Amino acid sequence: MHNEDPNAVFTGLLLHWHENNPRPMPWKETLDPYRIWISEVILQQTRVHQGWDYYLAFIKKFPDNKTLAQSSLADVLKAWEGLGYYTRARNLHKAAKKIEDELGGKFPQLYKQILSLPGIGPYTAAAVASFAFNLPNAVVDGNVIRVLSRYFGLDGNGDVGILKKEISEKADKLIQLSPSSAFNQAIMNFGALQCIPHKPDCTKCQMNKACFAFNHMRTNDLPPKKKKILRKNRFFIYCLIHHKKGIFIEQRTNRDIWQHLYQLPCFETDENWSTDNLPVFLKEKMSKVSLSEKIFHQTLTHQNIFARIIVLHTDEPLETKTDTLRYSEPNNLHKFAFPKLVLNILQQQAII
């Protein structure tokens, strides 16, 4: 075996493992670039078991690119509700419109053309190019980096950026040795099922004889760890304003988290939960109400969001006070897309 090309040995073992460990998923049964694209975008920041149902529901609502392009952004965001990272949904909508308006409704078939679509990076472009058109473009995600780093002993001298370049170059060589679609699917599945981040069962891995990490007892430190993300803490106070049979909501329009999603009227405060920034027309009612004891929390990639609520009742039509508020009765709230944090508040308050 040691006289053989290590790249060919790896590829052969990988494809053999893949044949014996099938991983059926609905988006793997199609060559439709649109459906493959949707699945890859969903799975960018979402685990397979969570993304599965979202994918089926999304395809049912938007079965093709034309339907997606002609739908409103509000409908797309509503279908995305709960998945998080809503920029993905906004870019899907932009890209679908570009395909219809500039490309005659035909999904591009070349890697660089796919890469030019809004929101599509090298990984997604490579996945669509290989799975839909069998082009020799290697995907490089966390699974691929982990597998190749461990097997070939690549560490980028401890620099994550250098390592990713090394992995990309290695993957580009490996994919030339087999059908690209099969290789990309095999290495991603191998990383997800066998060569997992923590405590992989290396003793039962059929690739362990030539695996650098296994033979040098470096499984735990390859690939090198990324620097820990420092998250900023933010504090929101939401105003649950009851009026007649409904409540008031507003849309987030500033360039910030959850852009274009709806929420309860909100103002940002400090860790002391000061209400000094409460709008004057609401502050008049503060003597009758107080902040909730319960603190709601959601962790985002770079932020920790903490929230408390103020419950208010008013007989006034508050739309006359500000043009940002919108009145809705509970049975109409399903039409609006809310961040998970706000959904939790509405559910806890038995509004939905």
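Switching forms now, from the form predicted on its own to the form predicted in complex with the DNA, please provide the structure.
Chain only, nothing else included.
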């Protein structure tokens, strides 16, 4: 008997592909919603390879929700150091405390309740709901958008909002036809391994027969391309102030990148590296010290950060006008979370 329902054909082929293409990951070995939640947050906009070791270290340090809730935010941020999108770590901590304080320490088991936790959006809520509780909520991530856009020829008329809605509705239909956990795993793996963004090998694809993009030579323009983002150049002067046995660090608090992380005292300047706006106590020393020749660099999604450093030694008492500035001896620096750029500087300067 032939089953010609396109949706059923798709899921049948997909699950068959999945059986022949296992992709083991540490977080797939558990049904613990806490661990699944942690893994999914780590994987937000983050490749599996990049998140792998962070996940293992994170659940080793914070093995359950109660441990996470009772830990300090500083410790959580430290575990996140280098991973990026640090709001994830702060929301993780906030949600853990909410679960302990308001939900009796029990991870919520309904999609809407999961969705209401800070840092959990539609994707992560569906992932936890399906993987931990076998609920029929379809995940919609970059993989799913790409796979369904190509296979069913969905483009949202070029509008990303409409496209996402179309994909979501299609995924909700499809997931009814199979075990939800297997479907979600399968479609993401398929997108990551076979239906890849650039030049997928469609001739070898087991699902090409009814694939719209393959049959219409549209794999290159489905899904529609995101519009390019332009990067802004920024120029930081970091001050490495050796004071007695330690150095000074400060916490970033502005509505800006790297919020709540630490850095060397920093002064932003222009493309000419003007030192006109440096504080007086530094200007007075500029006759003896100077900007480093070396320029450190870090590319972010919307910004290009360039940094040079000023190194100075002083044992004079220093006025610390802000409560974000603190003094640390080298042995204590491991307690603070730094952005990658600052880590590179500290390493290059043999501080850590």
